[in-house]
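Just the one chain here, laid out as structure tokens, in the form predicted alone.
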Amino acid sequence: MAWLISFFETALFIALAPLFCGWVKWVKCLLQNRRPPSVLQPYRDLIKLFRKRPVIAAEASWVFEAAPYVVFVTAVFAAGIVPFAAHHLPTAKVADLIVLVGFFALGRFFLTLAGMDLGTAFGGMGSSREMMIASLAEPAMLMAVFTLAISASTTNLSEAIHWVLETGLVLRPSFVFALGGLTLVAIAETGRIPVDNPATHLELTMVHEAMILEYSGKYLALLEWGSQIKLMLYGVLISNIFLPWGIAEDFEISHLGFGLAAIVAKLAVLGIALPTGETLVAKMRVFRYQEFLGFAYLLSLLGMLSHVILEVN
């Protein structure tokens, strides 16, 4: 029964990721006084891409064709270990924050290789920018992870969530700083404004889009779906680590339903906060990325230091 619930939760996570992205786009269009598309539009786009026959350059190697599958599979595995509506699942034993960072890094590695595989100017430019962002974002994310790990005495997601629920609602400066650092990292890692703009093809601003310009058909669909899952992953992480109240602690139908309703409500709020922030700020220039992610690292470091100074007995 527990494994069945775990598989169903993972499938639901993957299925709802395009809906979350559709909700973010819908809210953003309203904030910018534009007519919004349907929140179901990402599903229609994916279906259309899966029906198209992909066009592959003659110079492409096996890396180019394997990268979309690796990106999508790593996103699915990450979704499988992140607690969604319940956290005492069989996958809890491997639900480790360090493993999650490794999944993200593996998908990014193959995507950057694929961007350089054809030798195009845009692909190489996007890959170099992506690795620059990753080299700055991963230390900040790991520092936020270590802040949580020191507080909960574990890097296991399920155990950390259980610890937060047991200790109750307490204002911890370390968690406030770690939340700020992880939020900035999530913005950079998912290619959102001000670091990247997912709705542009301008040479001076492209990062993620530059690496996938040569993809079409099912390969592009897998990459787009993988990026949608990654965006929702960060939303679920922020919601369930720092505000886990409502998540189911057993397998009763009523508790699972309440847990699902709670995470949907949290994601709906995040889906309003994200486009609101993107509407209020402008896309920054590339050489400002280090300042943005340096600040994220500083926040995460302050979180760890404040835990040592204020919370360690």
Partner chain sequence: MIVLCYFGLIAALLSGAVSLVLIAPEWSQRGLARLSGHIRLQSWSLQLTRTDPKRFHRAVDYGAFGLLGLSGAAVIASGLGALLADNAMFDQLPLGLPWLRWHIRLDALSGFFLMVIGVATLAVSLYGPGYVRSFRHGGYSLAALGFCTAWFIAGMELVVISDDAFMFMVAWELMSVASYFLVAFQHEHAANRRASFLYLLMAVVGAIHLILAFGVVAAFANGFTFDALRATHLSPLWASIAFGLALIGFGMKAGLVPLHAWLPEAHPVAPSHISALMSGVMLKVAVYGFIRFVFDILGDGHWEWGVCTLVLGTASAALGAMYAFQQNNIKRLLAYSSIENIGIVFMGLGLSMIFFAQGHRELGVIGLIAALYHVVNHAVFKTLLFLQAGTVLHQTHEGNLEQLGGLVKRLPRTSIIVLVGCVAISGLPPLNGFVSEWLTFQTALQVSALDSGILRSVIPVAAALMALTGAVTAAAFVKVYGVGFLGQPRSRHAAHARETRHLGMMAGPAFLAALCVLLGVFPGVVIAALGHVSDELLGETLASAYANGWLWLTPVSQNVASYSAPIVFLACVAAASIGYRLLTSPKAVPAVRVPRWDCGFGGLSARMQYTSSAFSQPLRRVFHPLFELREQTVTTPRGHLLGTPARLDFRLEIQDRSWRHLYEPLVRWIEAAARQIGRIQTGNIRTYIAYSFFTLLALLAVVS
Contents of the next structure:
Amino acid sequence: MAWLISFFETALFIALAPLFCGWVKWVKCLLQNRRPPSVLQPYRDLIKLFRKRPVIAAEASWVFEAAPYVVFVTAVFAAGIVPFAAHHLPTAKVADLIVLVGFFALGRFFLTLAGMDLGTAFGGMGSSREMMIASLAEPAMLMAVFTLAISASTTNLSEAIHWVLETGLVLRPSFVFALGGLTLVAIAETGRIPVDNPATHLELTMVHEAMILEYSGKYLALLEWGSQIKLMLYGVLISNIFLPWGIAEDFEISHLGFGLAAIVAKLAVLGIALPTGETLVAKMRVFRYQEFLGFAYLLSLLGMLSHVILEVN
Amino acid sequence: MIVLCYFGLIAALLSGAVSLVLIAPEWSQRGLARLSGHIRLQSWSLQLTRTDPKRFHRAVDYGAFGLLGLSGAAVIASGLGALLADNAMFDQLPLGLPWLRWHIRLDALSGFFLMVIGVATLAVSLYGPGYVRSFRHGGYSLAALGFCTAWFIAGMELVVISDDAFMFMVAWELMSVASYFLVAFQHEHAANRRASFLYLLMAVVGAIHLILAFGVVAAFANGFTFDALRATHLSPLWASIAFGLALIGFGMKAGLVPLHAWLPEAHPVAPSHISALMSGVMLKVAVYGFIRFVFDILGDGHWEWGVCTLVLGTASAALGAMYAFQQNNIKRLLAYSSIENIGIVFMGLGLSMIFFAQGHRELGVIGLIAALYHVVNHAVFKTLLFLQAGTVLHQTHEGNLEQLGGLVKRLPRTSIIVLVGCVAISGLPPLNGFVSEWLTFQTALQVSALDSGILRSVIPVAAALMALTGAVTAAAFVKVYGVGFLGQPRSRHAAHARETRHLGMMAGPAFLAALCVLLGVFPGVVIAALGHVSDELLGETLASAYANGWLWLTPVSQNVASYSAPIVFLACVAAASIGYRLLTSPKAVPAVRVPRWDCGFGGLSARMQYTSSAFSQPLRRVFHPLFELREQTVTTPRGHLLGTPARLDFRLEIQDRSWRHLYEPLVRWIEAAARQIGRIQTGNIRTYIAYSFFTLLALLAVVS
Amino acid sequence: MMDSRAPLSDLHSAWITDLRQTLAAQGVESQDLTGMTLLPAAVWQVKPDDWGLIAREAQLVQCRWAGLWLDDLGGQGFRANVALVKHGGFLVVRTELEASTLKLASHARYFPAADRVERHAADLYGVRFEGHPDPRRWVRHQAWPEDQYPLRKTFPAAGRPEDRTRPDSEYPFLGSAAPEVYEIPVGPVHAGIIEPGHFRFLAVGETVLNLEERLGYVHKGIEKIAEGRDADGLARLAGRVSGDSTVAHAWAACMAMERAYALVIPSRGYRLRGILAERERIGNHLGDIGAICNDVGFPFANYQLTRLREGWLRDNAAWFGHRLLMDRIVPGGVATDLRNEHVEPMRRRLSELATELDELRPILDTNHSLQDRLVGAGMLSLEDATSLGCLGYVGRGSGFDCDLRRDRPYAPYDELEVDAASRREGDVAARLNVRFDEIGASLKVLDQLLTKLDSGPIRNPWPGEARVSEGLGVVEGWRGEILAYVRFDGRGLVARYYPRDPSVFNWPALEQLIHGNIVPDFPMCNKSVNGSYAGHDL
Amino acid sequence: MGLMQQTIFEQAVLFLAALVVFTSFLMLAQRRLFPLIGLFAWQGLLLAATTALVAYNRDYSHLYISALITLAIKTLVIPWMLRRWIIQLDVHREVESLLYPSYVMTAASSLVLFSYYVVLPIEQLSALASRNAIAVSLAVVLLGMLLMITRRQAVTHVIGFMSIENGLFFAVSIRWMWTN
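What would the structure be for the form predicted in complex with the partner chain, rather than the form predicted alone?
Below is the entire complex, every chain and molecule, led by the chain shown above.
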């Protein structure tokens, strides 16, 4: 039963990811005084891409064709781990937060390889930048994860959420800092402004888009979908860890429904905050990433320090 | 078990002897014929004698490496036996000093390391015959190569089973000297001579520290056997001194930062299968020595030692990864990455020592097991990668990433094996590198058990640096694979490379790749076996790790953290097969193949792809204080300064900081000292007589 | 109203006299044709052998090299002209060449600005520039064979095109032997909707070591197809040299033709031309500012400025009948009048735009994330800007301050006050701020023009008689000074038309200012220069 | 005694303490003058809030006055004066270059840890939370000094100096929370 719900939840997660992306775009358009496309537009795009006949470079090796699958599958696995509408899932036991980071790293490994496969300057450029961002984001992310994990003394996501729910509302400075750090890392990892501009067409400034420049058809669809899942995943992660209230604690239908409604509401709010932030700032210069992610690390470190100094015996 | 182990040793030494016949082929061929005549192999030997020397050489190669393989297999078997046995086995050899026979001991720890040595030896023995053939044309002495390889392996095996300080040091020196000759094998290059000299120097300095470390302990003990040393109780001061000396001695061999500078010089210049053994195994022998000395002989540690080890380990891991990322030569990159991996091992050991000293025995065990797990993992994937670097070198004569590219098409099977190695060494699930790094993270996560707030906040910082290490390592191996194997060939050599035809050169690495997968998917089994080591050293096993069945890995308890490698692996396999079906299903619209996007200019060249230096430039710029960087662009103008230049040159030098801040002062100091000594040696005979005279007088004064 | 035939004033010509004396001292014989043709510029005719000396001495007196054009006189040899400028005074030096010895000393050694212009002339006329540092083809690509020179009169205007032009992939770009250096080829087909041009970077990682431009993809043969047109036809063609500078190019061409025919146009015509030019300037600057912000991932500014620009263009359409004001300027005046009831709305719109910009500009100025990208990026030193003779906002952003509307005002600017914006920083932010300031200045100019707008005719008829004459038109377009040369053949038809867009001197600046920048900053730097591909390629 | 065992007021005070340290860190990282003054004002605001909270919780009316004065002077008057001063000196466009910001940040984090380590053995501070809050105050003082050391501009020095004062003030006002 639990496994079934878990699978169902993962499927729902994957299905809703384009919607979240569409919502973010919708809000962003409104904020920029533009007439927004329908929130369902990402679905239409995906369907269109899946139907199209893919075009692949003659120079491509098997890595190029395999990478979209790896990226998509790792995103799906990650989605399977993260409690969405209910926690105490068996899948959360299969892999913990660190494995989640590992999955992301695996997807990125293949994506960067795919960027270099054709031997074009743009692909290599994207891969190189992606690796720099990853290297700088990883310590910050882990520090934030550590702050949570040490407070809750677990790296299991279900258990961590359970712990937060159980202790009730406590003003934890460490959590606030960790939230800040994790948010910055999420922005960097999902390639949003100010780190990467998902809407740009300038080959020379791209990061994520430069790696997938040569993809088309179903391959592109898989990559797009994968990154949509990743974006939503960070949203769910942040809202469910720091504000888990509302999540279903057992598998009763009414609780599950309430949990779903709660997470959708939280995501909707996040989906307003993200584009608002994006509208206010310009994309950073490439070599400011270190300061941005260094700041994320500092936040997480302060979280850890305030946990050590202020929160425990 | 011990007999098996002896068998392995003897097989290794015999392999050396077999190699020696190459010194005088004519003579030995005749000798061999006569010998075989006695044992009725006349026809075979006659055939051998009559056939061309080529076949004879091949037979010797196969013989020598076959014996090595036999040695590896025997050592694995005996190691496995010892690892799983309940008690240690003892023996004495009738060698050594008259009053100190060589003591042999085979317990779980030595058994484990014997297995590590055995696995690598086995893979190398499969790989070797095909690989060394290329040296024959270079006019190198294959006899010396085979002989030293054999002694090198035998030396490592002896180190691991020795049970007294004297034999330990003899075996250690045997290992060092043999490997020195291997490093100096291709001695016609000045750089190689310099590297081998540096290696020898560092080995000697390291050995002196080890002798002193053993000496400190032995001074309080009655005897040189480890049993005697173990029984002594040292004052904290002396124990700390012994620990410090051992840390320097073993750390030098293991390549801990800042004692590492010799390693990236020495390891890459040896033939690739030797590099594989040095990086994959010899460093582990140093780890063995450290564990034996600190955990076993010194016994109860102080948490400060743990912090020292942790800090050095973290520094090695982070800097090793950074330096590795900046290398363009595959073998140098791999050598730096060894420093990084040794760093991770030492981090595990340091954490273990901290927890153990603070009274959390069960948490200390996780650290130790994480370290040991990483030892075997690193041995497997680093050997794999060095061997494959050898293959690339063998097939393209090019070890510089800037000249490679496109090998995934030219060497399809090799490139798949390399990909497995790259994923494993980058610490990505579901392969083995991830499991040990995950365990190390889990150890670090248990800091809330500690009382000291300082430790509670320092250890997570170390763990965050380890995360940085992991990401940079992944970047480094994306670079290796992306620049070396993907993209378009950057040189003629790379464009015309062909897959090796030698089966063994494929089988050895393939065997290791399979091990990478197995070790990654069944961590419970490995940890159960490692439990014997921790039980022996710390008196605890990690039973909780596999308490929920073989499917689950739960180092502390299921509520704290769990990872199910088999399920993840199964899911991966399922996803891969579904993906493959979708990809190849007849219903799917086939993709159109067109040239790459060239922005409409009319064709791309191999120069228009990212280079290795370019790929690592962003991190080089971000972490520039860590490197000695010299970057220079020189343009030659055509007519006026504002037009397109006629020529553009670029030079980039990246050096390790430790060179300038540690080695160069040291070298200057040594040179100054040598000059002082040189002043004494005037070359004048009268002066020497005067020296003798005064020495005599002094001696007389002492005697009287 | 200034007479377009007025000779150079003392202020503008003092240096020319000095230069002539210096040259004479070195034995250079020059025939002074000033006043006989090409007014208001001074004109000398020299011998071909002295061509190089002119450049050397002109460089010593710190002239600006402002263009070179050859002219096939049809069987009577060729004539080469070079324009030199200082303090707003123009000097045209010309020489006659025999068809058999078609070679000249190169000016590129003294004036880097001459580098590409000479290569352009060499490709199209087959003239050899001796001592030119860069022997590579420039504009020709693969479109016609080696020994064919399309601007010679013997070459048919329809050309002899091949079925399919080969790609230009063999062009010998600068490469580097260092294995670390890689090349980034960008273009000619870009991901955005922009003109075609190829950029070749040499880079290590993110650091740009060198940038080489390869233009010429929009070579339309403007100079060739202008031959044989009448005045109206040429004005239409000039309006299509570069779509975003249609007013300025048309004006320059009309000015050249009117000067050739000594035609004076009504004052309302001048003022309307001024209004059109300033409107074009403001519209383009609005678009550019938004585009620069968009290239650094700050779409907010882009959408706001695009909105403003769109409103501006719609006003153009409503009041003048064309969004981009194409074909509004015709020989003898302007084609469309501004109706009186539109004057007040226009004035209102001016103040509305000023208010909107007053709101928007502080937002951009105080946005640290935006300023962090713009400030310090794409530095062009004053020295480089001077030797390249950079015009418009590119030069003025680096402190190389030349604005024809102020330095040597032509009608209607001679009766107006023009604040020429200038900055010294030389970075992208400076070029952006110059644009902002120019919008402000142009709004003021428009206001003055609307005030001065009197009633009267807007166009004088084009004189019927045909004559052999030539004229030089120079106007300050929104990109900078535009120079146009027109020669009539005696049948009332154009024998030679040479438009020189400011982009010719601004494109090389991009190659310089990108040094030491990182690859992802290139789009922004490029946009801050915003050279015209079409205007450069001709 | 962990955070969970404390009253919501005590939690809030500790939370504010963490934010005060955070503002100090931000000040160290800030290179432009106006945002720096803004941060200083925020620190003053947090300080005032803490004092008011303590006053409310422990019912010390004199602390209300102290909070008000802090609010008035540190959040409004001083920042306003500094702003004017900067505009008069015409240094507001200047961006101070920070050599190796990562080193400064590392040093800052170590200072926080160090202050914790220093305060740890003080036995008189029986209430643990109080001891930790004192550690925070000490950290703010040390970070203020670091700010003065690493910068060259006079305005920054002034702000650094006043941030030291903030740390001391914070220690005093927080002491009221846990004294009987």
